[in-house]
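Only one chain comes next, encoded as structure tokens, the form predicted on its own.
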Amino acid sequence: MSTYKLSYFNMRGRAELARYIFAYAGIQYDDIRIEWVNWPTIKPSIPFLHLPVMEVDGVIIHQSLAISRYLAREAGLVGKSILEQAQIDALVDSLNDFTTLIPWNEKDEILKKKLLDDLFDNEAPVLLQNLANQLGNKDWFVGDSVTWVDFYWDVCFTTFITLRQDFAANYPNLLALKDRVEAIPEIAEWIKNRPQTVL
């Protein structure tokens, strides 16, 4: 059996995904996270240069997606086709480029309050709109089972919440989806028990 070292900073963030799949597979894991003033000293000895890394069997993986999409493929949260691969792995994509476009390390509040109002007003309802589209009436994104792109939607939204209190409220199918993700037995422990941090 494979031995996992997922490291972070001690928040949800970029781990948050990697961690859903642990729980859901039941995947023993160490779950190490660094604080933010041990960071200068620990950042030489990571790869890139960027948290998180995994290291599975002595070989570190890192790139937050890289890291989720490995783990997927253990799980079975790929998809049973490549097509169907190829279509979780899109919708990944489209959810993480809006994720990059939030200005989280502008200094200057006016001008970041600004940038999000922007994209939270103009960006975000083409992303929601597509999204709800491609849900449509069906339980998951793509397939007839849950995948880690339905995952990544809950993982996203309870992240954007914070930044827009009404992101998606007017979009039920991916709200009802959240919903179904988070009454997954396994994904509703790790919620219950995870540590509280606000992203």
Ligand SMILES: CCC(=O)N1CCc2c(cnn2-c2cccc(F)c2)C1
Second form
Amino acid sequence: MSTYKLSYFNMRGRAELARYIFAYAGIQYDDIRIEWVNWPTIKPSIPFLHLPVMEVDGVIIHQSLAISRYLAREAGLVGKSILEQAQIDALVDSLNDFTTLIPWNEKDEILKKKLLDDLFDNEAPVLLQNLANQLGNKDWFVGDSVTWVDFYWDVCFTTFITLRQDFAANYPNLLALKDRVEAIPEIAEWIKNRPQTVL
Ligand SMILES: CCC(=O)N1CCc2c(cnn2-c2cccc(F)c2)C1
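What would the structure be for the form predicted together with the ligand, rather than the form predicted on its own?
Next comes the full complex, and the chain you just saw is listed first.
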């Protein structure tokens, strides 16, 4: 049995997708949450200087999507063919592209609001319409069972709705997918018990 340690800050952020997969698969892991005050001391020891990192049997994996893809493969959440894997990866990358446009670290609150308004007024509708088109009237984005991109949609929605209160309000199939993911017993249990953080 492998041993897993997941290190990130005390927030959902880029580690939450991995946490969903751990919960769904019932895999025990050490959910290490680094205090910001300790980060400067720890940072030099972290490969590529960014969190999250996952240690599996002593091997350190960096990059949140590489971590999540590894766990999704372990958990049987990567679809049933290499074509489905590519479809999943493309949707994950599109969601991730949007997260990288968010000015997470902007200190000027007026500028941050302007940037966020522009993002959610202009970029978000393009992303949402394309996601809604891909989902259509199916239960899951890819194939006939849940995959890790469905989890990522819920992870992203949970944070984006804190930034724009009506996020995805005009896309009932995407809202239904969020509810479907959060109704999975293992995911529901994690959401109920996880540390409550803003992001
Ligand atoms: C150290 C903090 C950091 O790198 N941030 C960038 C990414 C991020 C932050 C908060 N949520 N979040 C994120 C990521 C991916 C999906 C998503 F929905 C949300 C803050």
